[in-house]
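Next up: just one chain, as structure tokens, the form predicted alone.
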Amino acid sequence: MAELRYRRLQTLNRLPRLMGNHYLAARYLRYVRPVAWITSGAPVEIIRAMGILPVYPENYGALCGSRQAAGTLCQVAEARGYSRELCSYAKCNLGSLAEPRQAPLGGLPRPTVLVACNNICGTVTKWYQALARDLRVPLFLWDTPFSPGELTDGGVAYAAAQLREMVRFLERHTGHKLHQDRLNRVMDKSREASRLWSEIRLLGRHRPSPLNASDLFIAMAPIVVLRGTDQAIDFYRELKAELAGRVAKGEGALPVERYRLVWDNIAIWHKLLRFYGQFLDHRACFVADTYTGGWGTVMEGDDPLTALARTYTGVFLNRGLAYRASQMVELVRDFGAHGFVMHANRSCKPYTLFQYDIRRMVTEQTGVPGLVIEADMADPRSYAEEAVKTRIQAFMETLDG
């Protein structure tokens, strides 16, 4: 029941509807529009000022782990060959392709084109690949050069270099053009909704914070699949004014928050509430994380491929270890967390590697512990419920002590 020990946000009920109808329209419009399968960090704005559909297997992925439906996707594309260590969204795209049957929505709506990207990942090319050679459809990827520091503006020439081909690509597999007075308006809608998104992640500065990590991870979902859209700005105008009343009134997303910490990886989504609310039997908010933040980053910059190149070439996972540990310090300091918590994600590698070296390097700059708990995003199959609850116990000890 940790869904009734802390204060949930009225505008999350608007989310069934809002994300159903686009998987509704995806599935309709697809007679008359092309859809484009495209990886999360993708720049979807081109394909949506295209006037392309776009669907994000990964967030497929999430839905069908918060469906609890992940477990028998990831074991019928086991049983047609793929890796068991393979990521678990991969395999429910791959499973829902073989048995769409025992698939949420019963599956994605076949795609016209494959955008890809290996700015977050590099599973998501060979899986990718994989699609296009089993759906027999065009593919293109996009290769963003690694940045272990600051960006280089070589490196973003040539990012935004490959966004004229990829324009040129989907201009020829789809028959759609590309109007510069559309990717305008596109990309400001991008940038309001990014702007909010921030300014939402910011409000858990205040004492007691206003929302808990859960709240991020189920808010997030129009960022991610309706970037660039009125439906994303009209959403997170509304959360932002919840939350800003909440503020007011001084209260928080716990009754009584005893302890702030931060929660580093992508969620356990399979587990969303049971597993936080095990954190909140102690009255700990997770007021920060390093996952949502990902869309938070508003597009700077005149010519709008150079905006898009330097952005999505600058995320979090396209960064060193120095950077990403840093980012986890600032989140610490800034939101005055009493300690972190970090999701060794079996699917994600790229997200979990330096884990412990970046848990090592945030508390001696910090003074604060972490943990680290082993789990996968989506695959119930890798989540030890006793494991995680004695390791929980056991941490928020050490913060008691």
Second form
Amino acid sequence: MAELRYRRLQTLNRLPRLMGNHYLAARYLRYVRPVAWITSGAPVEIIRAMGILPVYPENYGALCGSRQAAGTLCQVAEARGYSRELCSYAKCNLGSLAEPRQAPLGGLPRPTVLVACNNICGTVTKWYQALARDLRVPLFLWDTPFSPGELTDGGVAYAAAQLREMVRFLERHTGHKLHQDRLNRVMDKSREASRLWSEIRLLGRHRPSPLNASDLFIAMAPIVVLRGTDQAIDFYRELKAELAGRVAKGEGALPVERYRLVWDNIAIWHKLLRFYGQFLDHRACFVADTYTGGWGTVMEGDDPLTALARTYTGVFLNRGLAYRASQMVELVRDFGAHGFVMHANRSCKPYTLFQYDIRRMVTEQTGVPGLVIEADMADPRSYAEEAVKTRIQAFMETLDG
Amino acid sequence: MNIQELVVNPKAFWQHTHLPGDGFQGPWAQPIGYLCPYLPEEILHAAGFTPVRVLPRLVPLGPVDRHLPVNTCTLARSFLGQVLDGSLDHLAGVVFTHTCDTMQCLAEIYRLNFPHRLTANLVGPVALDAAGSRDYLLGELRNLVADLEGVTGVAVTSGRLVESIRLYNINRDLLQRLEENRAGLAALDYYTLLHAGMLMPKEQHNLLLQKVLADLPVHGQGAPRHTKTGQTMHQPRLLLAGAVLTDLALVALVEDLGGQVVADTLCSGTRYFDSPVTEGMEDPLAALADRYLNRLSCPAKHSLQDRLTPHLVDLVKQRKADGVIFLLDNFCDPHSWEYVPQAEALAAAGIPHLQLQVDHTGVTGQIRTRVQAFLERLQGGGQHG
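Requested next: the structure of the form predicted together with the partner chain (the form predicted alone having been shown above).
What follows is the entire complex, opening with the chain shown before.
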């Protein structure tokens, strides 16, 4: 078994308790504090500073995927008329509302408000509209304009204007106020967690790499869900120390690292160990990825709302093809990669639709080959085991060649 | 060339400048393409172009696979197919709008792969009534104007914009009148006229519409159909819902099988020409921005009050439709999402519906069978498709 040869990071053993506490807190504290369901790219700093409990349906979708519950929950949503082609995270969430007994954790604790930010996709707009209708809960959509090139002042000003409106919305529906000093404290913690996360990701540049992308996929939960808290900072300090220890000893994530690869797109949660294990068989380590970098940007600027607006509008999924390709090129060069693997994720159009062009551009600019694997982040029905295996085998042979 | 041929092959029309009808007044300004009607055509017109919409056509899609996965909507794949096979070579360029994730990616693929062609991108607001959305949109419209001026050297003055707005409002008004009298036309002829207007100069289309309207019986109901035994057939009255009509053969099929299309909420149907631009405002760009924000919205947009579902149910009642046919592209996420609340609202109101998955394969035997079964159900007074 490939996973038995894999060196597991001890710090990751803390995660089940850390994340379990998060879900448990939301389940019970909701009786005394308002709960907001929010998207992964929403400004959680404001939510936390206002004493509102953030809950992440996308994180829950990943959980459903890794616990092999996504196929069933998607089918529940599809029975209502939602297309098989729509986002599996969304359908896990909607399916869990209809059939909580089939849902991990019995579903998520009911929200007081919904906050969606469309910096990651247009799907969240429709998904959260559906939630607002079904749950009869008020929704705030934070509209962060797509940037084909550089961020525009007009786009940032528009995003910032809405943030002020968002605060009024949250105050109106929760009765909680936003205090500037508290927001500043939460933002400081958020910056610190993002800085640590960014430094951890950069450790993959060492040879051998002390971490594999599958470590990052597991370790990313706090930077998404607990951003702005002390727990996230403590966790990442400990993880960074463990990784630094590996670097000092010259110890890699893999016992033998022969190939270094870059990963693109969301993880295949339902096959996390099995899928990435196939690369371990070839002594190939994913030393970097594009996905987990989405939470590594450290906010800058004096005015908190403008800093938030600029940071969240500028996330990589909200940027153009050239930016995305240059990011991949940088990762391949900086991390000394021999190749890259792109997950053509059936659920995620903004991440996937221009991957073929990015693959061509990255190969032209770096000379390293890229492989595209078709799958889905949560729904196992879109995964053809044998076809994937054959493609990986063929790709690794080209690297061997 | 007649308008049927124009709809099938717009490039031939523009290459030979053979205009439909007998009112040739060209040469016309160079055509420039766009895909989404959230783009204010008036700006392109005032910049010295003839805006033409790139509608889906049946073209080879094999070369598209190098750029787009197969689970991409027909509109995007067909657009790229037309670019790659040279069908759009007659266009000065393409101006995109950020409507949905797919259009966002398509604009980028086009820009990066064809760097020497003229392209622009209007990234308007998704949240139509958000704080600052109007100011932001106005800024983006000004940027678009500046981009076009930089390319053409033609100043897009207020005067030119006012003239273009007037021309396009006349077109909207004529199309509205045509829609109100659609019973006098076969559905295929109605949608051919409508689509033709998106592909030819509005100056010419207005003349054509005036002529057609003059010949139409006002509020005509069309000739009733009869069975073989001479009895009058009940023609189920249908509303078509969805995005872009990917194949005109679909509407012909519905009427060939005995249905009557009495209304639609299609993006290439009524939603193309609803809501005129307010004339007489000091800043014509502000008037264009207001139409963008207040028109009957696309499912890809967000507003505090749902505009689409109540409109659909009201329209069914107003036109006394017996049922609704959803023409859905399997890979169009916004419309697939919107289908669920719309279907549930129709069910709550006791209005039957049929969902058809349509793509570049056009009218299949399965589609024919399902439409036929739905019509028989409506003729028999059944409920729900």
